[in-house]
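The chain below stands alone and is given in structure tokens; this is the form predicted alone.
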Amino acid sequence: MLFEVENLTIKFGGLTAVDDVTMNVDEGEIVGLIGPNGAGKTTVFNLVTGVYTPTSGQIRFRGQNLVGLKPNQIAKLGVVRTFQNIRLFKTLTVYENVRTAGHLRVPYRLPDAFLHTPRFDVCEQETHEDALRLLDMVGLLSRKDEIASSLPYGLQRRLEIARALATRPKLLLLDEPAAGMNPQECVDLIEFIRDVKRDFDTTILIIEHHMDVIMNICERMYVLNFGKLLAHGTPAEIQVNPKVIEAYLGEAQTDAED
């Protein structure tokens, strides 16, 4: 088992944001993570990242315990994520956000970036050539020397995630990766996910609201309503399941009387 988190709790003083979820993704898998509004999904992410700490539960990635450590310790394990609102270096060029997340795998240290030793030299060359063939990849090599925010939204998107690459995660967190896209763009993604998975041996944990997508790229699924484990099967399980419909037809009703 590569991830899994169990009896998963955080409370926020009277508010129980996740209660009692448990779940897990095997190597190379991707998984879903669904639900209304106000789920929780987010609040999942925010757990396994250490972003926050549980009230109660375990968090384990290839059998090591998550809980206690900080954001930068669980990516350096191999576990990274992207963000719901897109999270940039913007004054950055594009090059330079790929580049400075390379920088999380560079073995040298302090002393030989002030003196410039051959283990420093190697090592910037690399991570260089390792940006330059991610925006590549990812189709924005023409465009490494803009600035980040001038970039289209989708290519935000795509930056975000090739960021992501370059620290080479194992588990790779996806929140809302087609948030504000279009249908064609949305196509686009399924297959960019897609490429992603074979092309960096990455397995993938993705938090979207668009179906199509979802229902599109994953094996499995977990729903989550009122920080509850709704629901948990296949995307045509999960399709048909009473509770599930029942859970998102209560968020539609709710948004149309508002």
Contents of the next structure:
Amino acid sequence: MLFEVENLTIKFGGLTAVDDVTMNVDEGEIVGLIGPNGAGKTTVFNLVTGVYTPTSGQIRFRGQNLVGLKPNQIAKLGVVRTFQNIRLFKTLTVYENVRTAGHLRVPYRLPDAFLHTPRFDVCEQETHEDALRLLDMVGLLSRKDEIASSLPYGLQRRLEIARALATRPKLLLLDEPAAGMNPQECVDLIEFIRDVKRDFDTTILIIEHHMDVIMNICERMYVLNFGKLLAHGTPAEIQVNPKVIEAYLGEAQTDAED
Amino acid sequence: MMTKTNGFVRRIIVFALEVAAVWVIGSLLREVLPAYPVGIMTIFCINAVLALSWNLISGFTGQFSLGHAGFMVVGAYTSALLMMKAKWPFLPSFITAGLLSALVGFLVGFPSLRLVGDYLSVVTLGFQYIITAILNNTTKLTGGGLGLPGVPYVTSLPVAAVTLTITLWILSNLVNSKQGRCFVAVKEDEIAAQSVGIDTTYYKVVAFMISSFFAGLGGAMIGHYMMYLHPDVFNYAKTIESVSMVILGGLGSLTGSLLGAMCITLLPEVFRNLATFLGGMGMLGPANFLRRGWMVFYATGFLVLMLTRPQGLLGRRELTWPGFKKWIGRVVVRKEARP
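Can I get the form predicted together with the partner chain as well, since the one above is the form predicted alone?
And the full complex, kicking off with our chain again.
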């Protein structure tokens, strides 16, 4: 098993945001994580990537315990995320965003950087070419010199995924990649995520609200509600699960009262 | 692989030649020119080293340190005392001064760089006052508030110019590397930087230490130029001097720091000379006004600049030869295009 979460719980004061969640992801899968607003999906991501430390429970990646590691250490192990509200290096160019993220695979050290040694030259040439290749694969090569924050919204999302890919993650966590996208952009995104999985040989765990996106690309999915795991199964099973329907309809009812 | 090695050797040779040329030109200028312009150029070189070092921690890495003078003073006293009391030669004293500043930078930076924004500024500012207080009270070793006279004169124009050249070379190499990109990533967005595996604390501490190292060198040069040290020379205003140079030139631009250092070193001299000139012409009123009130112009100029160009003269851009040629090309084309 590539990635396992066992009895994961976090309490903020009296609120149990994630309550006894157990889930797993196998190598090469695309797994969905859905649930109504406030169900604790992003909190799960924050726990997995070390932003929060769980109150109890275990997170294991390739058998190694991730609890207690810092976010950068977890990223170094190959678990890399994107953010719900895009976090690019805003004033840098598209190319610089991807190049910066490629740092993990650059072995040279500080003295090489001071003196620009032969080793520096070799590594820099490689990462430069690698960044261009990556931008080409994600279709951003023609816009490589544009400032990241000036890109259209959909492309900013794409760039954020590209930046995560520059670290060559084993497990990619996508937090609502289709948020704010129109139907056409959603279709493109589905294609894109499939391409990413194939070209980068990575496993993907994805939070999403757009059901057409998630039903389309996920092999399995987990449903969270009020921090608890509500259901687990294939998209077809989830669609007819009465508990899931109730959770979503229940939410719709409170909306109607407002 | 072979060609790569050759590229490295060629760059080192070119750099050695540059340093040699700077040394020769510096020495020649010192012989040929009167003491006044030579002094201004020397001070420019020192100021530029200080500005560049502050730019690394604040312009590139985004950590607004207000303790820069604290690191200068560590370097200044270390180098001076090693030469005076331990009878070390200049170069080892000078380098030890930088290293000790870097060590102090580590001791200050390691706990405090977990702080963000204003908090870091306050801690570093506090550090500067602490170090001044320590120096004022270690009378036996440093002369305390009486100052330290008799510091050997070493910082001639060629020494200062060569130090500046080496500083600029190392820092420009550094910012154009993996580490340099990580510094900028820390400045841009720490959470995003961590999410792609950048150890933000490590890079902040490293940037802080390198910045302190060069601040120490700059401070040492000040001591060996003035031949006298006093803790109060390195006060809050000294920090702000470097800060204004960098902000004037552009945060995150090395050549911007050079430009800023040049402007801020020259400006008082321009006003002084203008006042003397007007006085010589018999216009005593304006001359006296300039002499006493030039700070008003200086401050107003700064305000106008910050309102119209808050990113500084160069912003994040660098002045380069190809860029300069392109600019000349554009100007020429524009002229030709006119009917």
